[in-house]
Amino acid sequence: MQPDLWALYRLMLHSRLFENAVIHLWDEGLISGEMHMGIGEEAIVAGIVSQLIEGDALALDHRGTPPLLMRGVDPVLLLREFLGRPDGLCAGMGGHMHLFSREHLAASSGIVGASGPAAVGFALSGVLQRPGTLAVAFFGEGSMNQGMLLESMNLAVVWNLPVLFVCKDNGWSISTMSPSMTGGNLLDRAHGFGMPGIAVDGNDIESFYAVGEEAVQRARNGEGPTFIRASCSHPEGHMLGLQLQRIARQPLKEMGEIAGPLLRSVTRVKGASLRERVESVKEILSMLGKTIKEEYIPGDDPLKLTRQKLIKDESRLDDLEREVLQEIEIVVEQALEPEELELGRTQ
């Protein structure tokens, strides 16, 4: 079935400004702590979400913002949460890496590879209480080398569970170049399973959507689980603020703060060998380098990709993208309201 394209980027636009608004109150210091963001995921999460009915369960990493605003959770009260406020979506104890929806079967959580355990769980429920029902894991690559997300994959091959694994992969695990810490490929792990393995792209919303819908019939068919690897990118880095980010951002400034303290670490007397702290000076340089090179050469954009594929109705574009706006913007007006209960102590 040919998606719809409007929808689909609707949710990926609600879903980037959201992330945006949530930006600039981070900046601001409104939100404290660490903030990851799912900027350049729209259109993986939206190929698998909207293809979602009432029973489905989302199981999701530390970037779980973009799978519950495209769910259906209320955005004041997401954002409320990540305020830290007693009336967020989790009386303002989850943050945004910690988060549950109990009317969405959604469950989030800063735990790497913590997903796929929760989705098996999640399977396992639906095919005993709600047939017909699937579950959905998100994650990072880096999360295929922890071993509860490997047996997880296991037990939903052995138990024929409806389950989704979709590894988001940008190339990073932090700020370690998965190349260089992951051995293999990754599709070939899920084939040791016995499960199918997918590559996609997952900054094209139509072939991922086409991917997502396979997978999706084979798990309510009763066919078991399915492994879906998406490339993409993160042009925030691992999460904001990032050094990596803020050198290839404002070079002058951040490396001046870096230069000195990595010369004397390598002229020092004591400690490694020569050899050795100029291969790490050579590595932190490496990835200093692709960084800089993401930033200045960004890889492809899903919503600019879906974008162009839109243009020819200019006038629709510019009303949804109008509209749209206009709801993220009374979002984080509502969002920032005072709270009732502080409002009836001072009256």
Contents of the next structure:
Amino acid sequence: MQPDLWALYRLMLHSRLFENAVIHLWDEGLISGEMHMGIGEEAIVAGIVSQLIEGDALALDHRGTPPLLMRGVDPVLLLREFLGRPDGLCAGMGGHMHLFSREHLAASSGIVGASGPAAVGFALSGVLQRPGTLAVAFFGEGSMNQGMLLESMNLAVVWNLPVLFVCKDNGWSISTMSPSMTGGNLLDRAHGFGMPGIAVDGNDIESFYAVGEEAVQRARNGEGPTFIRASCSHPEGHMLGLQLQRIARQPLKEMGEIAGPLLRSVTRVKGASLRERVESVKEILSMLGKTIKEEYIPGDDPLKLTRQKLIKDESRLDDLEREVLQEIEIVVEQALEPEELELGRTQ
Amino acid sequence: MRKLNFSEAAEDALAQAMAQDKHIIYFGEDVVANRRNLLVRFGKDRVRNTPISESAFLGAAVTAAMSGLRPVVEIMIIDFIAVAMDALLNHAAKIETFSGGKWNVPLVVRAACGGGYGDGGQHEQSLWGWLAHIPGLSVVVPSTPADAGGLILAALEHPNPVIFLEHKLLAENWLDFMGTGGRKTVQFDVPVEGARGPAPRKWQQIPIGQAVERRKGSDLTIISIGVGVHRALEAADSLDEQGISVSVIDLRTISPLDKGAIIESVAKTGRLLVVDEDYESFGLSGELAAITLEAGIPLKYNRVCTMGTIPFSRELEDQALPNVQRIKKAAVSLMEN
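Provide the structure of the form predicted together with the partner chain, given the form predicted alone shown above.
Now the full complex is given, and it begins with the chain already shown.
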């Protein structure tokens, strides 16, 4: 089936603008702790979530915002959760890494790889109680070295469960370049478990949708799990305010802080040989260099790519974008309204 | 004496030990970025990045330690130890006993712990009581830069596994990483004396299992560890104005406990208040009551611990974690009853 690009673009834009508002509120200090954005993953999430039916389940990682929004969770409740309010999605108890929506069968975790076993359990209850449904696990490529995820892939195969293992591969595990810590090839790992593994451009909604559709059909037909490796990028880095990103954006200010201790350490007596020290400095520079390069030459943006496909109907596009922007403005306004409990108290 | 930040002190002492002992190696996730100062000095054979595979690299550290190396393994935050718990619980902690005392595991596990910056209940736990429950593991939790350096040095010279926990409100690099993120719009209740303080040029070890009295007092003994020590000291100053004289003991090590110091102080005051950022039930706070009672000390007892799963909401989190108000209230109630 041909995907409805207009509907998908709407989902993606809604998520992007919502998350842009989240960035602003986090910068303002209204959201505490770490904040991991799903910006850059929208095509992957939309391509799968738009194909879900009632009874399908979502096992999410620490970037749960786009999947929950696209699945239909009330954005006001979501934003209030991020603000830590008692009237938030999880009463302000979970926060953005620990989001749960029972009615959507959606559970997230801040533990890397945990979405694998979670999806297997959802799929098992699906097979026994909701025939024809499936479970999706979203995770990053860094989790592909986590035992529990690999174990859950095997479990899904031997129990022939309807699981979509969706690997969002941006090439970075926080500040570590993932290929430097990953042996072999991720598709081969899936194949090794006896499961189809497909690589696809996660920024191209049409290609991704097609791959997702095939995996969804396999799952619903009782043909077992599928592994999808979708490339993407995270223009906001691993999380907001990570030092590596700050260096890329304000090199003079941030490098000043780290250069002194680094220089003192590299010149201290006792330690590795000069050759080894030089190699280590090179390794750090290569990590910084890659971050800076990606900051200024970002990867493909799934929204821009989708927009280009719709640009021929510019007035419809304008209307849609204006409408979504207004929706988000209303969401932010409503989310920031005083809590009803407090109003009650002052009356 | 020079002054250092908490993390600087730990790193400085670690570097001193690494320069002296080539068997010390350091590995964990993101170490190239986060421990870059050690990397550029000691090279990538000794300072290694790992994949996100805690059960593999902590399990590997156990046998690396058994066969000639002295690994320091960084588990970014202690909550993540759950993924690799088998290596500690069933292996590192038991090898010495299983081998009839013929083989030991000189391993240091380093992790950030604690809350107070709004990161939610999967990233802010303390878990030291849970770890100390296992025979064969030592657990240390420094509350000042000087102790951070002295205790990591002791951990590196210890013949058996030591868990070294650094509180995120004290360790400036972790607070920046998980709490501040370069923002000027957020503030945290960081104990000033714990985050920055005097540090020796040449580090000496602070023996594992040695508590220290941070404040003298005669009416009541508060025993705490980590950030709780600073909260207790703040409460003690305020209680002093109300005429309650409080002694504050910083355990520094949870396992093995400094039973002598604990019993001596409680014997004098007859009142014990435990301030523990770990969970209330089945943990350190109950253990402290048990050892004083076992020593035959009659005492009045109260505790201020973390209540339930730590909420994400900053406001609720501040109520769930031990705070100065709760400590003062518990102290006053101990004096009244």
